[in-house]
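The form predicted on its own is given below as one chain in structure tokens.
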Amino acid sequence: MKRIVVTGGSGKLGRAVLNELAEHGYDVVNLDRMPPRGQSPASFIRIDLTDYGQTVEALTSIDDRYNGVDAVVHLAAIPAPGITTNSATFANNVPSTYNIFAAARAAGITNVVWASSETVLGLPFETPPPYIPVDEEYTVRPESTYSLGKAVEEEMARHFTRWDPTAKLIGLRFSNVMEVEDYEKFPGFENDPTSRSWNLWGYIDARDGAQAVRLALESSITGFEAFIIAAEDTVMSTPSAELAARYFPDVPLRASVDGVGALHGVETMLSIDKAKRMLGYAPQHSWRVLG
């Protein structure tokens, strides 16, 4: 595995990735609509897409840019919900994933990493989850157009991997994507608990998120496998216990993996267990501690 191209480098979880990335002596070819913002260890390719031949095209060679890929990174995406309309957020996410997934398939690229979501585990919490900490076990639960295109990525993700037993497409259901500058309000979210409820007081540095990218793939796994990817705790300085007893007091508790107990001092209620088990996933910054 050489050169890997990565959608949506220009953005917040994607400049980490192009950073980790070349790091680590990979060469990072970035895939976005806009160019990044300062300098970037990746060539800039602008493209679109929504448009299957240029998907194509960009997974295969562009003149005297590049011949060949080895492997790809699909970030690229309208974020999050609300930011347009419903059918503009599918409209342009869906066809975007199928496309990297087809264009993959035809070139003979069998190693696939991309950008599912929290928001398939139920977000916005309105309707409780079935227990916490929340994991991969239960079946998708889709509550916004932007989690249904989610979510259909990876039904997708399943078949291309039936279609083609060697291949590798994991989903990383990132948390709330946070850098550095980001850390300086989580204090104020103590004043109005509520305001974070919505993913369990969930989130991800940036730079975790970039690790956990590398590392699936440089994962021997095949097929399709979805991973919660989170921070080791939580925006708040509560115990996570007593979040989950004062603003989700049906919801049962479970015990974590490691058999410590269902929920230790600040740790977060997005279990990262299995990422930490298949992937060696092992998250090193935390807002409480910046640098």
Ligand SMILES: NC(=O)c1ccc[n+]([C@@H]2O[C@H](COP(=O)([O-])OP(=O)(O)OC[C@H]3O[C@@H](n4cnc5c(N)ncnc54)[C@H](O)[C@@H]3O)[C@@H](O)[C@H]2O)c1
Contents of the next structure:
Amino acid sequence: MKRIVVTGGSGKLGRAVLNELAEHGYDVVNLDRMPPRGQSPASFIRIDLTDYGQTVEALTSIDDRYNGVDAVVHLAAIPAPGITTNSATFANNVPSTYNIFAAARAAGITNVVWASSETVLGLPFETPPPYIPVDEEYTVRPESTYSLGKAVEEEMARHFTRWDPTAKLIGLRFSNVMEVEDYEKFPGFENDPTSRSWNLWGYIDARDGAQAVRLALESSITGFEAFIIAAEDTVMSTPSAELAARYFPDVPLRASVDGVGALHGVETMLSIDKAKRMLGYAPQHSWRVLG
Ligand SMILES: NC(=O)c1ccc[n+]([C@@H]2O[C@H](COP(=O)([O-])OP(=O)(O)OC[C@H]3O[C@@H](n4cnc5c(N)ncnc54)[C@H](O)[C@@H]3O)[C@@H](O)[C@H]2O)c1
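Next up, the form predicted in complex with the ligand. The previous block was the form predicted on its own.
Now the full complex is given, and it begins with the chain already shown.
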């Protein structure tokens, strides 16, 4: 059984990832500075990932717990702008990710998947995106210090994989992560569409985010790749083409890769075509059926 360490496994996305990996037969270890709430399918190691020594140890061996790690999922971070100060967000997130990339390299672990963010696409889109649906094809446009950190992490991944072309570093640009209990507030978004225009009305069910993590771990890709990970639909009932035309009137709509034309019904405006094509990503959950 393969051993996978998941950083941030006590958090919102981490909980779903621990379940997904355990259900698929992996031996899962949760590295976090906070213990998990309630039952967890993973063993827990308390760690501060801003400390390189602790990070190297956790990716190699811990007395009485394990010896050797096959792959790393790195989710631990302060997960949004505005939770703490800008510099504290950067000083926690970017060194933690450097430590994970460098410790994985030192330990000979070539399979690393980590949480980037939809924010690198230019959220909150006060400057409109170049086209809709947005995809991975244009240069990152961080607009907050949190997002700048994620952009720096993607750039670090580019160079770590240049140094070792056999390594895989996959950055998943998650949309806004939701659990089933979050869905009760969704119908209310219809009353004020501008309350969710900041991310083109996107979201991701935590369980589908976890599916994307597992598929990225299992993929045979090498090098650095970034993927947008969102639900198939938006948080709205108004059709996507109508929202785009009303709130982003000067932004061109692009045909999707299948050439069928852009934006059918309530289709996501955060393109997941690349993840579908290269990872086999197939989201299973929508707020419309309450998960
Ligand atoms: N929640 C979202 O909407 C969203 C959207 C896009 C990307 N992301 C990214 O996904 C990841 C997970 O987000 P989440 O919503 O589950 O966050 P969360 O806050 O629920 O969980 C993050 C976990 O990381 C741990 N952590 C933070 N810094 C640490 C450190 N230095 N050492 C050890 N543990 C540390 C925390 O204790 C927490 O348990 C983050 O990288 C976040 O930036 C989240």
